[in-house]
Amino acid sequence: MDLLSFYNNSGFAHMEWINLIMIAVGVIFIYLAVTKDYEPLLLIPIGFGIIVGNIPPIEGMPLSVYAKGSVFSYLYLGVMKGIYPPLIFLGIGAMTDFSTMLSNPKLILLGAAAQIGVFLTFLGSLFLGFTPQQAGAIGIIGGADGPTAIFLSSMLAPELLGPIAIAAYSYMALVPVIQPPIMYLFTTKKERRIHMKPPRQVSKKEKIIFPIVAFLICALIAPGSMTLLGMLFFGNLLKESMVTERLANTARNSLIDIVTILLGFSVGASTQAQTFLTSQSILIFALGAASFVVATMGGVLFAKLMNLFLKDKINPLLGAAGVSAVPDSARVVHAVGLKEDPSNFLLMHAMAPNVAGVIGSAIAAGVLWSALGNF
């Protein structure tokens, strides 16, 4: 083999400038994860996956996630078939404490209100010419829940899975950047300094009954949410029953870590520039950003509306935690509250709308899947 043949069979010969752009994006993701601590458990696997996915494949060698029979294509099946998201939900359920939500049920409404971003973006996507199925998959980005976005897009619009997944996880990672300006814009200093009453003690019986009853109600309302919420509440039952600690530990530690690695890397590797960098992808990113902003606004403004009728006022900052970026949105709410008043601890209260948002986004996905699956 001469030097020219060697060069022609290397990645250098097939590298295009758009591949270099995507590799730079992967490096930026890793940089943000390492230096800014923006969701490193997500951005590092996704970022390195983007780099791997943009090495030009050699003809006749099955290397990319789209090449039939390649190793990466088998890893990507877990994304395409919607296998990874329910396993992520199992782990989330096993690490989630619903006590604050149960002690103050009205905060559930904030998680529901934040889903307005999903449905307004769905309508906007329809207006811009996307099919109903594509619009439904794009709209769910507003829930700020990567696994839910991947699951719904794999069912409704698999051709858009790459940009939707990257958009959803990008905005999840940028919660500390995107949400605070919106929270300051729609609240006053006095409102941001509202203290919440300590949550009541929730009994063990309530904690065990809740995942069973909540699943039955949610699944009957929106059967399409059964896969995600079934795993979420099953994981929570493993935790709260106190007799399956080994299983709960496995779900919230080893299992969720393994699936996060495979999911993040596979999603990143699917962003081959030739199929990813399109005007449609850019539009999806813009719609996803709008959806996330509207969801945050919806939660904050609904909290202010509730305060018109409540004797014990809610800190409107809690509304921003209604998006289901767990636990980052709750942490951002807590940080903003502390900045206004160092004695105002909102983290536990913010977890109530935050976990309600997880349930809400899964129900929204179930409704969209039920309505659009056979459209």
The other form holds:
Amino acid sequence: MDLLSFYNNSGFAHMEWINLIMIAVGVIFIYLAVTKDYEPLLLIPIGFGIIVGNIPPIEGMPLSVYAKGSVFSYLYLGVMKGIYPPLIFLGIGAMTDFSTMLSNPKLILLGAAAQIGVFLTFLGSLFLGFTPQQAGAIGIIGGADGPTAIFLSSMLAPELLGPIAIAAYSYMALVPVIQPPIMYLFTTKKERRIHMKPPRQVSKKEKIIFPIVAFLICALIAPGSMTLLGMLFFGNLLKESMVTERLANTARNSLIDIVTILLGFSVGASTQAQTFLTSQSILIFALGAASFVVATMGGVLFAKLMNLFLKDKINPLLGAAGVSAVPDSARVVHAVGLKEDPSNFLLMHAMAPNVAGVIGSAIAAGVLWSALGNF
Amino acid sequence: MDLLSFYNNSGFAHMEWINLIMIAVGVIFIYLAVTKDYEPLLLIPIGFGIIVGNIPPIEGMPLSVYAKGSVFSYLYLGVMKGIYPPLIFLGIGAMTDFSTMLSNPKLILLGAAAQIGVFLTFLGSLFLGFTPQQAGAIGIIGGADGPTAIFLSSMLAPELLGPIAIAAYSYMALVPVIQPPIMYLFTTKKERRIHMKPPRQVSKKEKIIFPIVAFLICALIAPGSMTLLGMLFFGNLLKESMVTERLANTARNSLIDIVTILLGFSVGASTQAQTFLTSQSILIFALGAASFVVATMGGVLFAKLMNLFLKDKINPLLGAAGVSAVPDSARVVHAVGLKEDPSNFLLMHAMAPNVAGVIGSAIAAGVLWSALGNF
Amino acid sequence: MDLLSFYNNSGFAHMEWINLIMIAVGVIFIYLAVTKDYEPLLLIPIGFGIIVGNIPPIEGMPLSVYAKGSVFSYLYLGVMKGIYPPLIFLGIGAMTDFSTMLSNPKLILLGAAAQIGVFLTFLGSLFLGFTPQQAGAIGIIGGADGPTAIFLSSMLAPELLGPIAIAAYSYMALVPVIQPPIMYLFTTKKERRIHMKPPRQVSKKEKIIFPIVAFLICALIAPGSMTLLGMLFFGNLLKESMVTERLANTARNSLIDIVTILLGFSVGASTQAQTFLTSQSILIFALGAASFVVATMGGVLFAKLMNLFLKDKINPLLGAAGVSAVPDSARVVHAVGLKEDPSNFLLMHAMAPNVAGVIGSAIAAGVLWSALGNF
Amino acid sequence: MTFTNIGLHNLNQSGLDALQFSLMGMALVFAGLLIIAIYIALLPLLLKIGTGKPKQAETSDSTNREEEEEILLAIATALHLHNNFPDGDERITWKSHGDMESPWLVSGRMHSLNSRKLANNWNR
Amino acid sequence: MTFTNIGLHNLNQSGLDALQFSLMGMALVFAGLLIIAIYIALLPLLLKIGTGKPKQAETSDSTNREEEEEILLAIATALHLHNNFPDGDERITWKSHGDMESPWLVSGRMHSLNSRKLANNWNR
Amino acid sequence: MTFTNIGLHNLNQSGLDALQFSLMGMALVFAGLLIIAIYIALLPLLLKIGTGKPKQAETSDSTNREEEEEILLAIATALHLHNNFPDGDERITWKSHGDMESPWLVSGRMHSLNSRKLANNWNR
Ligand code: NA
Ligand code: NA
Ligand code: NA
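Can you switch from the form predicted on its own and show the form predicted in complex with its partner chain instead?
And the full complex, kicking off with our chain again.
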């Protein structure tokens, strides 16, 4: 009980430089969120979680997310068991307006095309020696959808959940940096200037029927997507039915906020440098970046392919919104379009491939899960 | 990994016609909620849950509420362990104003009389060959109170929870259809035109003391009702004490909404046709309907019985509100009263037997539980 | 199934006079909260919980917090596992403004000095024969911080959690009664009249950096404080970052309210007279009172000690706010100051030692936990 | 992971032809979203057919009269409640429309109770 | 369930006389609600007796003066806070009244702090 | 607990010197809060040094022009959205600013998207 034993029980005794690196990463996340407004709702909880997770815990004391019986381990259960992501999807469903998608169904296919990033990254990860389960979980980073990535990792490769989640959210935050160069590279100035027709009005009836039918289609084709899409479309039905406004309101406010806080913090706190900073993690970050690039390419090029057959040309920038990363990639599309032609307003149109991309990657996750899961 | 194996992993391969029937039931629930405004806060979550629960899951994959380790099974835990119903009662308590009941205590007895439906249905279920535990759980459908029915089923007969919950909520939604004929049958035109005296003002002090004393009375008589009524009166104290307004507010908004979403959805999702569509379920629906009819009769006839002794006659329509189904049966009473005499306003008076009926069926549930539970 | 067996199953059969005493205590808690506005957000849930917890449960039926499988036992899990207190700290963090503390860092030391109450009570409890673990948990009552006391008790001495929690909250509610005499005793009229300089403006940048750095300092010195302070400073970062306003809002409203309801109620319901009314509990209450007195003395006397060295004298009343009991002890300081000199406004200045006291007792709890925990 | 295991042979392990699987996966994603797109494109047509028939204006008159009557009753109820129940004394609570803080909301409910009889209020 | 087991004999199985039990159950439900009803009917009388005695107007004067003084102090505090603490700089937060966004709320608290001494504010 | 075990010997049991431990504990509490106090006292100085250097007004001009241009674009977008998308038809939802119920919020986002290039907006 002397000074030495106190020192040995303090964080100073066990702090390693790799923990300091991770703490610096956490601080950078918070800095980016505060000063650059990059996805602050995700980066601040994750960033602070990283800082907390890299304080060296006292040997045997129930402190870290990995310590049996610790409070953080209970909060982390919602990540490990895959409970938080569907609840977030419930809230997102209660926020999402599928109107533009309903008014221009052609744009939905762009959300399918962008999923090429998922499968190419899957193949790349296999090539580099990851197991099929790990490769599937890494591939889904290309879906650009945080909750989907966390859900699939927790089911297929929980040992990689930390790096996959951090990679997914980092790149989602960096969408305004990653996507524009690729969009410029694969489109001509003339293409970027294509104006879209204003969408038609969508009736209440169409909006109410949509979540039910869309759920049935997706769940029958890929039952593995039932958990995420069931909650997404359930939330949307709560919103569109007009008679459950108070439930939709709670789902898209208190509920999603509580889950976002717990999810972000505990994912961040799971990144102890000792298990996080491995060569695997670096590979995952490289694969994740590649996957975002490929997905963006996939969307843009598929739009150009569709234009070969369509009379009313699609602005191929919209393809980039197919990666999802809702709603940031839609905003990036809008911003690039505006740069080229200050009268070209793509934001609302970009929401169609954007939300279709969410559905698309949930289907992809369902397919990967059902084929690769260890049941 | 060929087309055939994909087909075998899809929902198409395992879909049976009984699942399609259940999906149609789910769609009908949603349709009734949207177009007819029947209990939408319950029917929409349950309806969508039924649809989700009847997508054939992939063998061995953790998808359905019954699959170990699935997300839905974790959400369903709150149903199975009986956790959601008391939390809903907390919110209901924080919403309920017991003023009319406090101003006219005679009307409370109507809420007791309607519980005859519970015990007659219990006897009927026994007669038809159900076990005593199952019969108790089926009887409580006559309590016309969703959370109470779910709570008691989860404790006495979890294997029947699905049909009992669906029956209870269906009939609660159909109260405006079921009750009026019985009310007309057992009352004369003159009785239906009886006007009630305006209630007296109730002091703050009475309102604050009420939940404490009422809880003590009920819990001492039937300790089994402690869980539900403890939460109901706790919520009411939060509301009436005036010093915990923020807690009451959260209990009757975010908290009850979150629990309602999870409860409704997971109860719905537990109705897989393969286990749900049995001859037992059909019997339960028949018994449930009978139980609502008997409960309504019980309330109306007891009011007429009381009138034999009272100077200030009670409008016997108020007896129908004793079944609870808060606040729908009170509204039905009001509507029937208005039809007969456009100057007869029964709504507020009907709230007294209405909330008394909630307390009454919670006591009945406590009695059934303590006598029939397998401890 | 006759009248006798019903009587034996009722609460009347098993009610003992010690249960009636506890029920009276619960009623007194509610009475104090309603009529005197003493900490109603805590006393009303705890008070009603005490009433519920002292209804004699039916033998073997899953009713009480201690009965395996009961609903209340699930709600109580959040207490036993120490989950509720950090979530409450998250909400408190999202409410707390550290500005005054940042503008006058000298006052922080008063929050350290008041923790003398914790360690002297620890020694006193040891002297009286409690085990070191129990003594640590009792000592923290002097921290005057409900969630910290519950957290440490659940980790060190769960068998004493009930009495410790009730003692902590009782004395926190009685701060306006306990502190003033001590404050008068140890200060002169002249000292009580010392005016404080108005605090300086604190920049946004300082406020954002503060929770991160303060967390690192505390967690490295006492990693055992990581759970509580991690959440406290996380909540504060959500508030101060300005970009996560919606998360901060949910943390300080819905989330903290839900947890407060569940925590208060289940702590109250854990006070069954049969296990609660022991000689140990009486000792704990005596030690708790002593600990509040010592803590107040510690703060006041340390302020006078500091004045020996400072040019700008500190009003020693501010020392009393160092015990935390946020924000009541700060209000008491303000009220006593106003009594002496109607132009002396100490409220804002008292918030500095007040919130420093929260941090101080969390550090003390971390130190006690890491040294005394059974890992 | 030791990087010793890089190579194309990884794409064909433990019975999984990864390339074929990926093509199949993309096909399923496209299939799902394509069917949704087709459904969306066809729905307005279907709805037009569906609502073509029941557009019979015959019942509207009697319905309107019945409805009007009910509105008058609802207003009467509302006024009655407003006059006889002092503020804050009664809130019927929960379900469908949250707290009923004003008697006008109660009247709204009364009205909607009546309108349950109306068949074609799906479009509201 | 095979429907082969229908019959009155089911009402008397495994030691449970279902009919007697049901009667007892209804009796308990009535007992609970009847006692509540009686309690409610008697409470106003009890409260009248209870408040009959302490209706001594003697303390009201000194209390009022003390209270008034405190109100003045509270207003002074409020003005002081308003002038010396720029907007948004300090929120004392949590407990009892939620966020204290305006100094007037603080003053309200100060006042209620004082009023704790008042014995008969139960009726407010 | 039987009260038979009262005494100073309890302060030195099972290898724990309770007195020394308590002193150490108080020291740690003081250490933590003292370091925080020192940090707080020094931070404004550090921030002054930190912001002393980058106060180069050179980029401000080009930045301002670029920014102004973007503001105009944002306003144009806002007006476009307002005119072409009937109320309630589109809410982009979630993240960063909650529901975007008015096109002005969208424009605010557009603007902040652009301002990501600005280096020294930490102080806003
Ligand atoms: Na996607
Ligand atoms: Na009932
Ligand atoms: Na403290």
